[in-house]
Structure formats: C-alpha cells, structure tokens
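Just one chain follows, in the form predicted on its own, and it is written as structure tokens.
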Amino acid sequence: MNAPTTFSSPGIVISGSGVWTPTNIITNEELVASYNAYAEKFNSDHKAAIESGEMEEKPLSSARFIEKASGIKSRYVYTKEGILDINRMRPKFPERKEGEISNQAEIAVKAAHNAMAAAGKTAADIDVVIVSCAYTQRSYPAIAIEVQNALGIEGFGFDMLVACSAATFGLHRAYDCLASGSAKCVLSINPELVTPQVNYCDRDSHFIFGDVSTAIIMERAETCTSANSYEVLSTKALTKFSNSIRSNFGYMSRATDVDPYGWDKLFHQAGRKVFEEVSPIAAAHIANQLASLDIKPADVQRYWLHQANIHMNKMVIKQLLGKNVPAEATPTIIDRYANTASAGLIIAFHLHNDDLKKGDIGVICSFGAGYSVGSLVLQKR
C-alpha cells in the first residue's frame, strides 16, 4: 500500500451544503416485523430442506438486536412501497421514461439547490459537476450530466463510483479542479439512491441503508460570500483491495448467464472483519494526515466521520484519541438516517458545523468497500 501524497491548500474553501431528505421513513419495528413473518414463512415452506440439512434455516431479528449492533433506529427510504411486502422484498419504482429525469437525477437536483442556496451561487458560477456515489442507475449518459443540464450549468460533468468513499474522493477530484485552474466553482453530489441493492431477505444486512442525496459547493477562496465556510488545509486517500464489502451486479451477467439478481448481486459484507480491518486503517489515517499539518488529534473540535456503524467511528476515535470524546465532537446522524453509503459524514457535517468559531479545525473522514479511505482537513474561516 502506497503512502499518498498530502498538498497544501492554494487557497480552496466549501462554502456551501445541502441535504434533500425523503419523506418516507421505515422504523427498526416495521422492517422487523416484515423480516421475521418473510423468514417464518421461507422456514415453513421448505421446513423438509431445512431439516434435512439442504437449506439453512432463516434467523429471526429484533429491533434490539439492530440497534445494538449498528446504533441504527430508523432509515429513510425514496419509496416505502415494496420493502414491507413479504412476498417481494424489495422497494418498488415505476420506471420512467427516456425522456424524463431520472430518480437520481431528481434526487441530484434537490440536494444541489440546497447547496447553491446555502453558498450563494446560482448556475452561472458553477463550471463542474462531479456525481459521486456508491451506485448510479446507468452507465450513460452521465448522472452528472443530466444534472448539468437540469441546472442550466455550463461547463462539464462526470460520475464516479467509490463506494462509501465517493463523497470524500468527489470533493478530492473538486479540489483537484480547483487547485490546476480547469474549474472556478465545483458542485460535487452524492445521491445514494441505495434501497435497490439492499437484500431484505437477509437478516445481517436488511436494516444498514437509506437514501438521502447530499452537495457540496467547493471554490476557490477569493470567490466565496458565504457567511459559514471552510478552508480546505489537505486532502488525503488511500485505497487496499478487499472483498470483504462486495456488490456483483453489472452488465457481465448477460453474458455469464447467471442470476442477475442472486444475492452475491447485492450488498454483502463480513461485517466483523471489516470493523476489525478498516478501524485501525482509518485512525492511522486520520492521524498521518493531522501529523503532516503539524496538528495534534486532540486539537481537533469536529470529527465528521462515515455514518456506517456507531461501534466502528467509537473505535476509530478510540484508537486515534486514546479515549472516548464528547458526542459534539463526533456527531452521528446514524440512528435516524442508517447507513446512507457515501453521503453520512455530509449530512453530519451539514447539521452540525454552524457552531464551530473561527480557526477551528475539523476532520470529514471515509471509510469504506474497496477498502477504500478518505479525508479533507478543514478549518472554519
């Protein structure tokens, strides 16, 4: 693994955020309840299979059980319809037309209005747009371009997928932007349309994700008339293979002739190795990155963290601290939104940075499938 680079910032600030949140919303109870009469069912039509050892027999769940082992209460969701059914699993979304937006699309257009309202920009300062989340509902045309073109930007657009990194490694390529001159003011976006990929017939992992679509607006620091706003100091990422955290689902399936929708198509994990192996890789992260601006942990006053599991970003703070710090310090937002992939750490940021006083540092930081980390050093202007 490859130490990467951190460079000094030439001056780039966010000076805006935005949050566009569904109005549905799918409780610990409710998705328990369908869960467990799913998997009574399943065990009693192949209760022969199961006894004779040909099947595994499905395990029932509790709302205690998610909730203490993700820290999760609740999730929103783009359409409850479907989800609850026991005889599908699985959201349901009326497929539109070529001619219309597309739901993430949708979605990318509300979370940016948000952002521009917030940063003061309209679609004339805005030369690029970078659409970086965990899944897209197409290959092409780009996301990112769609969005483009809702917006009435000029200039140009493109996706990128990194998993639960995509929002770090989105405002990365921003301020990459940014800092060469191809790029005045960025509009980087996270729609994590993620409900369709999640396996609801599965108990470990049924309840981690929600939808959400978050923005940032990041430009360079003579251009910003934002009243809340944040220099950015470093940029730091880091990536290890792993298959621990997979989704196989892609266009090859039409010419491998499998199931395009088995289970090793949605989200799966081992989820105790992951929390064992991305944890420590997170922490020494962080605290490389602090070391290099000559910044202690202990003087940092916010930690935006990824928003996947409440036990993991304890640990990481742990481990980097030596200690457990004041909630204020590390907001979760994962009880009422679980796990939103990539955009989390956004929508802790955007609810919880408007107290911090001028000069105080704080640290966005992802950690995620590839494995995957990345982190901006900010400081409040």
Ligand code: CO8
The other form holds:
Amino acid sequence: MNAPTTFSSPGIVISGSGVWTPTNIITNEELVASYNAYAEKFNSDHKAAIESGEMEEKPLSSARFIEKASGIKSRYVYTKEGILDINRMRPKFPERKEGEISNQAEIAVKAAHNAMAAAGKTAADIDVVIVSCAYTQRSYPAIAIEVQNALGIEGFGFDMLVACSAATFGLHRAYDCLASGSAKCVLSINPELVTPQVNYCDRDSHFIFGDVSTAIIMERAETCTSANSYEVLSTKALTKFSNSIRSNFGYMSRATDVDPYGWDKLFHQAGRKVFEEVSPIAAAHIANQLASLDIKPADVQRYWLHQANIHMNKMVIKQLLGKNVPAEATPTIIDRYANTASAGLIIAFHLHNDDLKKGDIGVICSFGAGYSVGSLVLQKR
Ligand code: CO8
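Form predicted on its own done, so how does the form predicted in complex with the ligand look?
Below, the chain from earlier opens the complete complex, with every other chain and molecule after it.
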C-alpha cells in the first residue's frame, strides 16, 4: 500500500480493549469422552425403544471431527463443574443472592477494567455503558446498569442482544452516541457467559462454545490519550431473518406450559447451511463497505473476523480477495477459545493489533445468528 490515505470521519476512535479469560479449560478429548459415555448410557438405557424405532440412537462424537470441521481444540469455561458429569450435562452455578453481583456483571467488570487501563480512562471519563452479548442472565435491572454501578460511572447504561453480532452492533451504537454528541466516552462490554445455553447432549453442537468477556473503549479523538488507538472510518450493519440458528429460550415458557429447558430452548443450528449462506453475505458486506471508502480489500492489513469456524473465515477471505492470505492477516483464536458468540473477534483484535503501523487499515466483521453482519473499518493512528 502507498502512503496512508486520510479519511474524513467525525473523529471517533477505539482507544482500548480488554479481555477476561476464565481459568477453566475443557479440551475436545475431555468433552468427547464425557459426551460418548453419556450417549452410550443413553443408548443402553433406551435399548428397547431404539430397537423398536420409537427413539433415535445417540451417535458418538469425535475429537478429530471437531478439530477438522471447526478448528476448535479446546474452550475456556466459567465453571467446569457439571458440564462433564454424564448425569447432569450442564454447568452448575450456585444461585447468587440479590445483594451480590451477578456472574455476568462480575466478568463484564473484569474485562472493563482491562480496557479502561489500556485506554487510560477512569470511571469519571466514561458516560455510557453498553452490555451487548448473546444472552443476559436476567431481564432487569439491565446488566449494564449493574456494571455502571459497580464501576462508579455516571451517565447511563443499557443491554443489547444481537447474538453473534452483539459486539459489533454494540460498537455501532457507541459510535452513534459519540457522533450525535449524546456521549463523550463509551464502554462497550461483551460478557459472553454462554455455556448454560449449550446442549451438551447434542453431538452436533456440544463442542462449539466457550465463555469469555471482552470490552472496548470508544471515545472522541480529542480526548484520546492512548498510545495504541484506531480511528473508526465507517460502521455498517445488516440483518436478514433466518431460523437456521435459533434458541427459543424466553420468558413465555411459563405461560405456554412447555419444558423451559427443552432442546429447542437451547442453541441449535443447521451448521452447514449457515456456513454456506452466511459466508457470501459477509464477503459482499465487507466488499461494499470498503468500496464506499475507496479501499481495496487487498489494501487491508488485518481482518479480525467472527470466530465460529476457521474454514468459514478462509472462505470469506477467498470470496473477498480471490485468494488466501497469510494466517497473520486473519488472526484465529477459535482453536483455544472455541466460539465465544460475539466476543471472538474482539479477542482476535485485542491479541493481534499491536504490530500494525500508523495508517494501516483493519476490518472487524461479525456474521451469524439473525442472520446478522456487523463491521467497522479502522485505521491505526
Ligand atoms: N462428531 C462426529 N461427527 C459429527 C459431529 C461430532 N461432534 N457433529 C456432527 N457430526 C457429523 C454430522 O452429523 C454429519 O454426519 P452425516 O454426514 O452422517 O449427516 C457429518 O458429521 C458432517 O456434518 P456437518 O455437515 O454438519 O459438518 P460441517 O463440516 O458443516 O461442520 C460445523 C459442522 C462445525 C457446525 C460447521 O457447519 C460450522 O461451523 N458452521 C458454521 C456455523 C456458524 O457459524 N454458526 C454460527 C454459530 S452462532 C454464533 O456464533 C453465536 C450464537 C449465539 C451464541 C449461542 C451460545 C450457546
């Protein structure tokens, strides 16, 4: 690329990022050993029904398949307790009292502290808190307001749910608040505590997810003191309804008299269909956004993409650039973290941006449930 181009924008920057990673790890081998023990017990307990065709046999899982099909080798989880217990197959969290901080606010605060330190901000500098993620552990009061209180921030906070695109859509809202003047510094957090919604009895999805929390500070350029910051050149969002990734969990179960923990109330998807339908949408979305800025896809130094499947990211890049690019241009963290819903691309950004030079261009892009695609084009300052 030639000398860095200067773009006209309202002067809004990302000035810090932070990640909180749980200490507990579950490898594919551990997960598969537990699932297979569960499946074998299930098949033995229901032998007669399976033989008569009333029930379907549970197929066995394979660590080799998981790594080959997705790129995932292990995942971090908030708690390991219960997940590998074949008589439970779901995590076990002690219920917290109303006076205690919620699990989700707790991990949001941890990531927030890291992002605030990176941006050189204190609570007094921030006036908006956005908690944007795939699930919130209660309806109200908003987790964001609990986080705001725990950090001692004046102003306002709100929660947003946009599944895989929650982090990027949260940053879009942060950008809009700053551009309109309704905020001077926004803390956008993604406490992705997703393991309670994983169906560990389902071979097709038991391996996909892990827990994490990420945070970003976005502010106006004139207040930024960070030595590592990015101008936001553009934000772009797209949604298109699809039932191919779905969870029917919600407050209506009590009134509809259905099992609130039935399989359809947990994460489920038609993975191959999603892969094939979403990749071209994401590639076209990024191409259009870059074209609107007169930037060629090949002139982008880094693509921080949604971390759901390593092959999917390769396909998006191939469709965008017509060729593969070196691994360092599209950082992958899915091998260690698995899919962390919306937070994966913020982890990738956080861990792999220090080496970029002034003027370098980067793209953050999410794609998945909704369907939803959210992206930001950034330029290193
Ligand atoms: N072990 C062995 N075999 C398996 C396993 C397993 N664990 N799982 C499936 N198989 C089998 C299948 O049953 C199938 O068998 P058959 O051919 O006999 O029917 C065979 O392997 C091939 O299956 P697929 O075609 O489904 O395999 P793929 O190569 O497509 O890989 C993936 C499956 C990895 C799921 C892949 O399709 C994928 O990653 N797709 C992308 C999906 C995606 O991006 N989804 C977005 C996820 S949603 C999100 O990111 C946020 C949502 C909100 C958070 C929710 C938190 C709980």
